[in-house]
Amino acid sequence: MTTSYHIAVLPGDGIGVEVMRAAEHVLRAVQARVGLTLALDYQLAGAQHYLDSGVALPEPTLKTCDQAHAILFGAMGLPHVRGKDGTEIIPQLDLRFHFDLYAGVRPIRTFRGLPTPLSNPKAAEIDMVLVRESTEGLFYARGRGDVRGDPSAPSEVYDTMQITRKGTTRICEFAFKLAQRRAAAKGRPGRVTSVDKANVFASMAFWRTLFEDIASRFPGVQADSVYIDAMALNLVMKPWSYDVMVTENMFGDILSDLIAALVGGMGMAPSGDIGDRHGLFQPAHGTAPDIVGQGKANPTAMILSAAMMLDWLAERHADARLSDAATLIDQAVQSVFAQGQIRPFEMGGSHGTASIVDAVVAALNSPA
């Protein structure tokens, strides 16, 4: 069993720095808890970091990453920092493609003691998984946008859509083995639903014909697939209705956000972007420089998202320790929020970083 676990940590920029140091405090709660050493190594990278070296990911902090057991990641991107082809600097795309993390994990549910904008009742029944495939789509046209006529006064600009067997494969076998383990945790059916536009375009549809056929392969567990339109629309109306979706990157990307207030805020949505090998895992939100220094932020993403590096560590690493560190964060951020005495800015609240991650920490350490 490994003794300790190395964790490539990239604060990045904006409310980025500080919601990583109040997971660091949970995290080090934690580990004193359950007997856990996690080395934790800050590196650095972001937009901020290409304004200062022209550099936004250096090669040192690619080679940690590469050696860590997993890769911790606050946020990055500012509005202003911009390359020469007009889009922001923002290395986790980066990341993804160099690590190929193909699957973005994005778990979203409503806590008790806590607000949603939904007057059904129902909505406390929220409890999904957006799985978004995050190498290929709309996202592969990054960097190689097809821009006609004068390059200072084009005419036209053309991005591509990737759309492959292998890569639709995968990301769809990733959600139906995600849509089993739910089922045997929660004790009910598993349903996987494909989020496509395989009504108009010859991509999605060769998407939803791959994902049919896998759909085969897992009897056990329900699967339809619903045009990204409806889907919007359904996840206002009946998002309690949903257990794991998997859909294009751009897609993804979009209806990330959605799902995310419908449980209060971005700051409640936290997310892991997960290859074959490697895990990184950030909470969903940018980098606020609007809230910056203000002691604002909500840290329950990153928190989460910490819980979730922790979790993927026990399945690759057969240590129950991570997976007892990832449950007690879980359930300190549930009991937090289901007293109502804590509420974050963004829902109408008064409690900033500081007083979410003493709660949390606090929780932590009573007694069982």
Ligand code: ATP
Given for the second form:
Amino acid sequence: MTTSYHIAVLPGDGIGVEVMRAAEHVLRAVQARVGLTLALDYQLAGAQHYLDSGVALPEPTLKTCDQAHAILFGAMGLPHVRGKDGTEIIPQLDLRFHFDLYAGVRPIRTFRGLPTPLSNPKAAEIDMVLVRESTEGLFYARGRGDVRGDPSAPSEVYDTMQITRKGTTRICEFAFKLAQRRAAAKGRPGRVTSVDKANVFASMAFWRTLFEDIASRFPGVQADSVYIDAMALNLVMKPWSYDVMVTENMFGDILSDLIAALVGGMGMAPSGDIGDRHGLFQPAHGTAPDIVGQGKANPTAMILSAAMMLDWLAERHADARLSDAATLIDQAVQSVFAQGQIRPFEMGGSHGTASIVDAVVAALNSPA
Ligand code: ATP
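The structure above corresponds to the form predicted on its own; please provide the structure of the form predicted in complex with adenosine-5'-triphosphate (ATP).
Entire complex below, previous chain first.
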């Protein structure tokens, strides 16, 4: 068994740096509890690094990420740092394509002791995972925009959605296997809901055919398909009724923010970008330039992303210390909020990055 795990750490820009510092405190505390060594290897990348050096994602960083056991990522991108086509410098998208991180996994659940914007008491039961296809869909168009007419005053611009048999098959299989694992862990049947717009677009009708074909191979898991517009409504009206959802890249991008809002804000939403060989773990939020440097960032999403990383490593390396560490972090976060004394700024509270991380580390250090 490996004695030390090599983690490529990319804090990035804005609050990415602040929440990564918080996650490091938590990882150091948990290592001691379970007898693990995580070698945190800090790497340069991001929009600020692009301004400083002309490169957003340097080769040595890519090489380190490739060789590491896992990648821990803060947030990247700054509104004023843009490429020639007017789009932001967003190296996380390049990393997804470079390492073929096709499954964007975004778990969401309500936390006892924290408010949600929903008044229905069933909101306490929200516990779902959005699986976002991350290498094709409408994001295929990135860098390929077809600008027609005079480039300084175009008459038409086209972006193309790509749905392939290979890409859709592997993401749907990923979603069904995840639903099977969740069903086994929770002792109840699993369900996968596919989100599409098959009534309008040929690409989405193709997606639905492939989804239904894969569903037939997982008879133990319930399967259904919902149009994206209906899903936007359902996720506000009855989010507690969903288990695993799977969708194309752009729909997934939008729905991830919607579901984060259901449980209090972006600072509560962890995520993993997972491929067959690599796993990158990052909070679902961006660099939040509006609150940077104020100590107001909620580090929970970053801390829970680090716990997801440990869980993913545990499965790959059959190392129970890693899953124990993930569980300890999860329990510490839950207990901190359940006591009702800590409320992040984004939920109208007065607790910032430092007080939340201090409380989580204290919970980790206190005997069970
Ligand atoms: P991206 O496109 O890179 O995902 P974005 O433009 O969607 O980024 P975010 O940076 O995620 O935007 O910020 C959206 C809003 O959520 C902002 O008002 C920001 O302050 C808030 N926010 C994001 N993350 C956090 C956090 N960890 N704690 C508190 N507030 C946050």
